[in-house]
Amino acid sequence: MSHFADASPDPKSHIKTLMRIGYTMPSAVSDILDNSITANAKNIEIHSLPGFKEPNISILDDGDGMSPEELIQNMKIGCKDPSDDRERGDLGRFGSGLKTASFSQARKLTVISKKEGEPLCAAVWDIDRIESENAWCLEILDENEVKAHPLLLLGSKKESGTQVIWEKLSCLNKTNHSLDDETIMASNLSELGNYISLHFHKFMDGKNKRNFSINNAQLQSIDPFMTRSPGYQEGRSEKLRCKGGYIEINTHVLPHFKRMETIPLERLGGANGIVQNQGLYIYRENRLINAGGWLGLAKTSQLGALARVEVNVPSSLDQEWATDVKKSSLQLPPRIKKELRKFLADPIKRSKRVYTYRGKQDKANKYWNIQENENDKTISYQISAENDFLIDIFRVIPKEQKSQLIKYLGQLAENLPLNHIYEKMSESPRDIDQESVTDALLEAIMSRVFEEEINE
């Protein structure tokens, strides 16, 4: 007759699995920020306090906070049923984000919290202790121990709030031994700031805005659609009715690179970042989950670089969209793929139109002809033989020099540095300056002629 045996996971082995779920530092911090937003925090601060032997990270909010009983419950792995319905605006799902995100970045997690009318409370997960005792031994601090904590930022005078503290950091990349911890941390925090400014940009503006800061420096939102920039185009929008609510789809076309303002362009990764990050921007409860890429629905192209499709999904559709524990990836349901394809053509076409219009302007150029051969599908860039200035030169130079000039102009066109031009137009088109090339050419030629005359 069959029987049952206790096959509970070994804590020492299980914790090592949880540490390797696959968070990056920005995605791990974002999971903590989700909890702060769900707890109605208006101000969220990230600190890395100096003066300690080992680096540390604190995430402090002024949200609802937790009572001692609620804190212990929320420190459990998988403290919520992921199939439970969530209220609108709840960014949680699995009840594991706080722990798994923290374990991926630090070997010691301390959570200090205060609910209105309740005392300060704190609980500690220490991976070293879990491994040495092979048990899920959650340490509960008494009020005096909490107040004496060296990294405490959540003062007892605050009505409510929560502070998440990471110690024994494993997220510092120490492959380059010439960099000290502070330098590595500064680089990580800079990357984190850009990530938060983009992925939480919808929370940083508007009537119910939240304030985010890193080491007391306020973060500013990064709008991936450049909606306030000259030349931005708003496209088709629609709401799709689904079993769990509505999916909102909006299409956007960014301004041409020449019209983009310098700071917004740089914050989006420059021209190269614009090209690479074209595509779908999928939000879950206003938090950006997928930042670019067509997810197999269209091909990435230079002409489609300015196209963006915004998709807003409620948390009630998590199961259908297969949202993962990190809330950093998802899968498009087949019906949504079919609907989205209807929206892709318009922004891509508009993006191509912006480039095509600029291309026609370039064709109306008295110095160059662009020859497109439909038969063999080739394109060549040829010096215009109808340029009046060039014709005047041919009229006055001796016959034997005319063939030399023609040969030189032919070689000039053949050796046009197309690869370099393409690369720089993709990466930094605003840096290209052709206005002073005539003076530079004249100076270079006169300098060489002068040197030859001296040598003679």
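Note that the coordinates shown come from a computational prediction; the quantities given were computed from them, not determined experimentally. Positions refer to the first chain, counted from 1. Under this definition, the rigid core comprises the largest set of C-alpha atoms superposing within 1.5 Å between the forms. What changes on going to the form predicted in complex with its partner chain:
- In the core-superposed comparison between these two forms, residue 433 has its Cα shifted by at least 2 Å.
- Superposition on the rigid core between these two forms places the CA atom of residue 54 less than 2 Å from its counterpart.
- The two forms, fitted on the rigid core, differ between these two forms by less than 2 Å at the CA of residue 42.
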Second form
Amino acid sequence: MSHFADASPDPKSHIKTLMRIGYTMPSAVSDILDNSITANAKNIEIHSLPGFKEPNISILDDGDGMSPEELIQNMKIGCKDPSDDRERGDLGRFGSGLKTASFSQARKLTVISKKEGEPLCAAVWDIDRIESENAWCLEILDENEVKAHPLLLLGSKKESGTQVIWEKLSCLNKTNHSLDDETIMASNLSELGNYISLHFHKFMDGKNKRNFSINNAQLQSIDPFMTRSPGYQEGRSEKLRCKGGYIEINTHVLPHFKRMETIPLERLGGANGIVQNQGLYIYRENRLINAGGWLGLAKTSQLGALARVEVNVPSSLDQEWATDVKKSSLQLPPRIKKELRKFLADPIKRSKRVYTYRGKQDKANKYWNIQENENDKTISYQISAENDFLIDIFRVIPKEQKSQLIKYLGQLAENLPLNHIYEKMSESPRDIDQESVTDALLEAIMSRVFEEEINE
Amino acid sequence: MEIEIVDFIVKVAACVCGKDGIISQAEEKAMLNLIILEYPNYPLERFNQALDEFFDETLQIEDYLHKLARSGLNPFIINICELSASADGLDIKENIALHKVKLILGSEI
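Would you generate the structure of this protein in the form predicted in complex with its partner chain, following the form predicted on its own above?
And the full complex, kicking off with our chain again.
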């Protein structure tokens, strides 16, 4: 007869698995920020306090906070059932984010929290201790220990909030030839700032605005669609009703590179970043999950660089969209792929049009055109190819002479003495007389031909 | 008008259109227009509520049709299913669902 054996994971080995779940530093911090937003925080601060022997990171919010019992419950790995329905605006899913994200970046996680009307409470996961004891031993600090914590930022005056502290950082990736901790940390924090500004940009503006800062420097949102830039084009949009709300699809076409302002362009990764990050921007409850790439629905191309398709998905569809623990990737359900395909052609086509648009052409007269290229910010004078007289000449002359004539006309236009004309037009515009130039030209050519014949 | 009857009609149409878990804007608009044309007093909030309930319920198309068995509205039900599902093109799954509605109601027409 069959029987059951205890095959629960060995804590020492299991923690090592949890540490390698694949977070990057920005995606790990973002998972903590998700919790802060779900807890209704209005101000979220990231600090890397200097003056300590070992570097550390603190994420502090003024959200609802937790009671001592709630803190212990939330420090458990997998404290929530992933299949449970989440409220709208709840960015969590597996109940593992806080722990797995933290363990991927640091060997020591301390969470200090305060709920309104409750005392400060704190709990510590130390991987060194888990490994040495081979047990899930969560350390609970008493109130005095919490108040004496050297990295405490969550003041007792604050009504509520939570502070997540990472120590014994493994995210610094130090080797023998690495730079010092502070330099690596500064570089990591700069990258983190850009990541948060992009992935949480919908939380940085508007009526539900939250303040995000790193070491007291306020973060500004990065709008991946450049909706406020001149030349931005808004395209088709659609709302698809689904379980728990709507999937919203909006299409955008960015302005041409040359029309983009320098700072927003740099923040989006420069011209290369714009090309590489074309595609689908998928948001889960307003938090950006997928920033670009066509996910197999279209090919990345230089001409399609300006096309963006925004997809907003409610968290109620997590199961259908196969959201992972890190909430950094998902899979498109077949029906959505079908719907999305309808939207791709238009922004890509318009991106191509923006790219290849040569500007507006005006007729100066029947011999000359003025070409104004808005993308290149250039103006050029070109000989009109639609002139009847020129077309007649091309009809009657042999092929060889046609190419000679084209070459000559090209040179003629290229060598238009614009500076000279400008100078004379400014100095003495009334003295300029172009009416008798045809006779003068005829006379000059005739006399030259006549001279050549005599010489022969 | 029995308002619950209209709720069930909306849910039958949603069953046909939302076979893959989503109802497109064109389908929803067509559905609403037909409902309002037939039942001008049916409130929009009720329509939205019926669709939200549909996504949360596990009932099948047969279950909804069973509740409409004696309504005498079979031609309208078939019409709303057909027109709303084909508002943005009828795909295979929608076509099968529509066929099912016609088959079930057909014997009673």
